[in-house]
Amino acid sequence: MVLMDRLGRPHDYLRLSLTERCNLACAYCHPVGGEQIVPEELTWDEILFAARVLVERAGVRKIRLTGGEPLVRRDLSGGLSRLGALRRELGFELALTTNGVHLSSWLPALERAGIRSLNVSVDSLNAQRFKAITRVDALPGVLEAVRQAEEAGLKVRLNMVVLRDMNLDEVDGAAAWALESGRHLRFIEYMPFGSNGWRSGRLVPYGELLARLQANHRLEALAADPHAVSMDYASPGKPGRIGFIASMTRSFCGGCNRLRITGRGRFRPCLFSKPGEEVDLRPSLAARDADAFLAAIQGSLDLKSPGHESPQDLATRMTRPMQAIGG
């Protein structure tokens, strides 16, 4: 089978949170004094049901892990190990986004499962700001990460959310250097999700960020898959490449192919679900019943929306913070 929303739009990405346990308190994700998370999470033997389920019968080609911040699970050694056997047997793409804090010690076993790409959020490229952003004073162990990643041939996307008041100085340095030194960096715009302060004031639309990179910089637009959520552009001469998230000003909800399950383990068609597009598969999982599941599953794309509310209408709405959501 596959599964198709009520607009004929086939999902075959699964972006599968492992926690909503995290080791930093982003200032635009989950400022200090928010909401406590209260992990529970799905057992390994869930996830594995729950992948072998979406990839044999469902046609799920990617499986990406997602948190929180998936590096931080307590049994994720064992976890991954099996969930490498499975990809190796079923042959599905692996691929992992991270903050990037314990990733050079995770790297030998992200390899062994067969995780050939990453996303890494670094949000500054100044170290006392990204303290200041994450409140953890990682940001030279996260870029010698990234290096280690890159010099062991694995494919990294660095993440940067940008604020009108927290880094918006830095895009012209950072676009600068990613294009300089072959590296792959993405603009994302803030997007609003409980607690963590959403302004109309503080979003930087992806238009004003290209139109001040452009006036430094030559770049051509690349040609994007159907499915993408980045607008990547190219610099003649230059190894690296540039890209724009827009989530708030430009709508890319007409390719989506993306499944949802919470740490929690919870369905959700989209990243702004409204509360009855949601399901439990819990039962489902606990039971390992394969047709409840893929029911469950299809019932909530049969109510996915064609796409998401404005900025405004989702900070008066969305009340759980991203890192409950798992991206």
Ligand code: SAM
Given for the second form:
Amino acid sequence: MVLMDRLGRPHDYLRLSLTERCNLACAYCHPVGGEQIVPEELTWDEILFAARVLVERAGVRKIRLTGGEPLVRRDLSGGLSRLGALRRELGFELALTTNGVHLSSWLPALERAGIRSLNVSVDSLNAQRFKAITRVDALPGVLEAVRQAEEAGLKVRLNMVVLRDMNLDEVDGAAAWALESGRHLRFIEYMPFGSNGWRSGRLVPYGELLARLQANHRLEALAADPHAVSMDYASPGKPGRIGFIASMTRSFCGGCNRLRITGRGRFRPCLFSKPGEEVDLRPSLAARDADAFLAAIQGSLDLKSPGHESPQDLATRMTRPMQAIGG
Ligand code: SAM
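Would you mind generating the form predicted together with the ligand now that we have the form predicted alone?
Full complex below, order starting with the chain above.
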């Protein structure tokens, strides 16, 4: 069985939030007015059950751990090794999205669990600016952890959210750094989420960013797979790549294969789902009822829209904060 929505889109990629907690308070993400999240977490028994059912019975072939910040989950060590054992038994791909602050110390455990690819958020390559955006002085440690992960042979992609008044002035330098140092840096369009203070003027459309970068770099578009969210470019003679995740100005919903389970165990068919489209998986997880669990997910998937609303429309309704969804 493969999970399908009404449009016939097969869904075989799970983004699983381990916690809503985060150790950064990024200006564009953290709810305006401070901490509004009272974290609740699925137990590892529930997480392992969900992963097993989705892989064994619903054809999920890839699970990405995210959050909040997945590496601040308190009982991570034991859970990761159990997930690693399940991965070895069932053979799915395991990946992680992190802000990298605790990456260095977790790297050996991540490798033991079989994680071979990481997305690391780096919104500025300038230490002062990084601190101003995230409210934590952590850039050198994040870049060192990226280097260690690369040295260990992991595939690392760097993600940079671009805001006009925050870091647009850095994109040229960051692109040059990535292209020349052999890294893959993806620029993400700024999205509206509950209480993140979104304003259209802060969004830098990818077309504008691409034109700006093309003025200084020879960029050639690379072929993308049908589920890709990023449009990637190489520059002849340079080892790196840059990409654009243009969630707001270019729809890639047609190829969506993503399932999302939030930190507190709710299933969301889309990052921008409306409240009525979400379903609470905890009753079926607590009962270890695989049929009810899959039926709940299918019921929610049946409500999945062909695409999401415009950023202006999204900004007028309160979606959950990003850290309560799982990015
Ligand atoms: N803590 C991890 C991290 O920093 O990568 C995982 C969770 S975080 C919510 C996942 C990604 O979502 C990060 O790359 C972050 O920059 C991005 N993100 C958060 N809020 C966003 C927003 N309003 N617009 C665009 N990207 C956003």
